[in-house]
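Take a look at this single chain, the form predicted on its own, given in structure tokens.
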Amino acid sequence: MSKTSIIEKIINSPVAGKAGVPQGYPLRRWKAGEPALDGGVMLGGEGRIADFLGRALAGDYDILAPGDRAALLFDATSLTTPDRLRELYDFFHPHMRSLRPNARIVVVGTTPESLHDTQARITARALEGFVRSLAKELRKGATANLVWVDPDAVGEVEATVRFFLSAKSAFVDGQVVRVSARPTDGATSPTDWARPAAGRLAVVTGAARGIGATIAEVLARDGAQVICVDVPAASEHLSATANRVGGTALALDVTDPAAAQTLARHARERYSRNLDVIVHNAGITRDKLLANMKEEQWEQVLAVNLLAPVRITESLIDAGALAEGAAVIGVSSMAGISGNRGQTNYATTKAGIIGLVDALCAPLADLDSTINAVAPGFIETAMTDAMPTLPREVGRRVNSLQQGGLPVDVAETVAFFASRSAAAVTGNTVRVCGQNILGA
């Protein structure tokens, strides 16, 4: 096939649409008050978590016998030898042709690194290949994801399973989330799953527009009080965001060496408390091939995207300005995982955010706090709307869901990490990319 015909095939595809409109099969995104799923959940497996999940989910989900279904949930924690992987085939194969649009598949297994038995560790690790491959076979907005759970954890898994079953995870596909054990099993469940951030005080940087503004809106919807932060030049839009979410606007350059102290002081003076959530969303791009890149283009991107989040987080920890059970969330990017031509500076910083998660996971755990990151793929924004037609359509199509995501998809994943119900979820980087063909 010629190059021209390939381009025409992409642009003229029946799933290709106008700029700013999701492509492919319409993804079902969550709205307050809607049913959890458009159908029932089939629960399978004989692991240690299946009984708990059946009881915990029964009040909000229809746990079904065979028939048309909206979700398949399999507890694979009992699979301890490679030959038992056949149980995956036995459970999933009969139902693959009867899944409803926007179906959810969730597999729960034991964290491989926690297992000392060779056969059990091999088997647990094999689940990742199964789930990632199955996700690439699904159609009509369906997703598949894997939850790895520490051996002593049971109730801690509920928040993550609920996230993956819900429409909040519409653009999260082929991903793995690790859940650790908590001292008191099940203590992380909120009183109201519709407002899981109730009582939390959150900071969102880069909140004046775009993804940052949407993150602020979703956190407020979930019950959090929100401090909206952006540069002074964006004060008008920043105030508009703060007014929409019933929060406060704080004009602040995150690269200011005293930025952390300013945030902590604002929280004390306006809310009389420490911070529960900080979302490092502020970021800039200065794209150039490295051979053509000026020194200031490198320095600017590094200062905003990486040095500021590192300095602010470490300063807040050192000052004791984070509340017990705090959640730190970094916004990374697929560029930090797979790299992008002309973005050596940007990709360096976004990979560094993943490094920040890895480095501070243990120190924050000692403070009963968490740190995670989201790595967006192609998200429909004003910036992507301005792209040339071909790169825009290719960007939308090179994932398993064959469409772009929306800012709310990133915001929902951030809100999941920010919830106290996710207190057992730390050290993760979750791609919000529809399972882009690049990266892991």
Ligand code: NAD
Contents of the next structure:
Amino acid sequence: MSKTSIIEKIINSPVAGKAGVPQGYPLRRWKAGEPALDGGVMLGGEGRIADFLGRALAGDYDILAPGDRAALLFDATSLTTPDRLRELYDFFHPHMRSLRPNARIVVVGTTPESLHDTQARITARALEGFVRSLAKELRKGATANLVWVDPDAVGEVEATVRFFLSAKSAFVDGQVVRVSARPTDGATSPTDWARPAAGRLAVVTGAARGIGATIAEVLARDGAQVICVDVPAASEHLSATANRVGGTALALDVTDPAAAQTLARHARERYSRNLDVIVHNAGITRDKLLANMKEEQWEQVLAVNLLAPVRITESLIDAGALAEGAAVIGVSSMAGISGNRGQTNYATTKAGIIGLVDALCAPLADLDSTINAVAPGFIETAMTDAMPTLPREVGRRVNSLQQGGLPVDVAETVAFFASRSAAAVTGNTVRVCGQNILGA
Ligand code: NAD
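Could the form predicted together with this ligand be shown next, to go alongside the form predicted on its own?
Zooming out: every chain and molecule, the one shown earlier first.
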């Protein structure tokens, strides 16, 4: 088949909307003031988590609404032998044909590495295969995700379950989030789940446009004060973002060796405090096959996407410029997980961001702080608009939701990590990719 006819076939495929823009099934995204879910949560399983969540969610969710299955939430922590995995079948099978569009499936299990009993560990690990496969079977915008909880972190699971149950996780599918026991005690649940970042001071780099501008908007919606950072050349757009979110604009190249000091000074002078949240969103691409790549194309991408986030994070920690309970968030990419032809430089940096999360997880936990990353898949932005037609149309479709995500999908996941209620969520890289088949 010729290249043109493949493109035509894809563009005219059933998931394509007007003018070749694929629409998949319309995903429901959260709007302030709307309920988190259209319908009730059916709760299954017998562990301590089911008990805890039943009580914790009851105020906001219709638990056990018969015949109104917007969400199925299963506590698998009491499944301690492989033969009991049958309970997954028993709970889910009867409901598979009666789920509402945009339904949510959430399974909660015990983190396998925390289990010393062989049978229990095997059983906990098996949940991942179940959830990832179920996510691939769901239709009409429904998603399935898994939460692994440390045995002594039962009380910390609520924020993650709320995120996966809600429309905020519309493009997060087939993912696993680990909830750890926190080194220190303390109330982490915000009183107002509609403004979970209230009182937090956040920095977003690359905030002049694209995903970064949307992250700034969502953090402000959630109650944070936002310092918007971008290169001096983007000042006009940067000021527009800052004005929109009621924050401040700071023209700063993140590769400036003194960037961390400038950020800390801005926080002190303008807000009289340390930073609660830093989102390393600024990023560039200089795609070329390695054989054709110029030295500066390698250097520039490494400098902006990896060396700057590493230096800024380490300098802020060393200078004591992060507040207690801070959240550091990296923006990785699916390319950093699966690799991508023509992106050796970019994928190196995006895999490096996952390394940053792994490496700084323990030292930040000692400061009662977290570090996580989002790894976007195909997101509808100026960057992906500019792609050649064939890879663009394929890129949009090769995921379980059969469409591209929106910047707000990345922003909602960042905002989940940024909230103090996610203080037990650290060391995770969550893909915002609709369960893209690449690198899965
Ligand atoms: P974008 O190009 O629209 O925005 C990036 C912003 O970063 C720009 O405003 C730019 O001026 C700023 N920036 C670049 N270099 C900077 C520097 N040295 N200092 C300060 N700011 C700088 O890109 P986007 O699509 O919004 O992507 C945002 C992030 O998401 C990037 O890290 C990108 O790698 C990642 N990502 C995007 C996609 C996607 O589909 N768009 C997929 C995976 C990952």
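Nothing here was measured: the structure is a model prediction, and the numbers come from that model. Numbering follows the first chain given and starts at 1. By rigid core we mean the largest C-alpha set that fits within 1.5 Å across both forms.
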Discussion item. Quick check: Ala58 between these two forms - does its CA shift reach 2 Å or more after fitting the rigid core?
Written reply: no
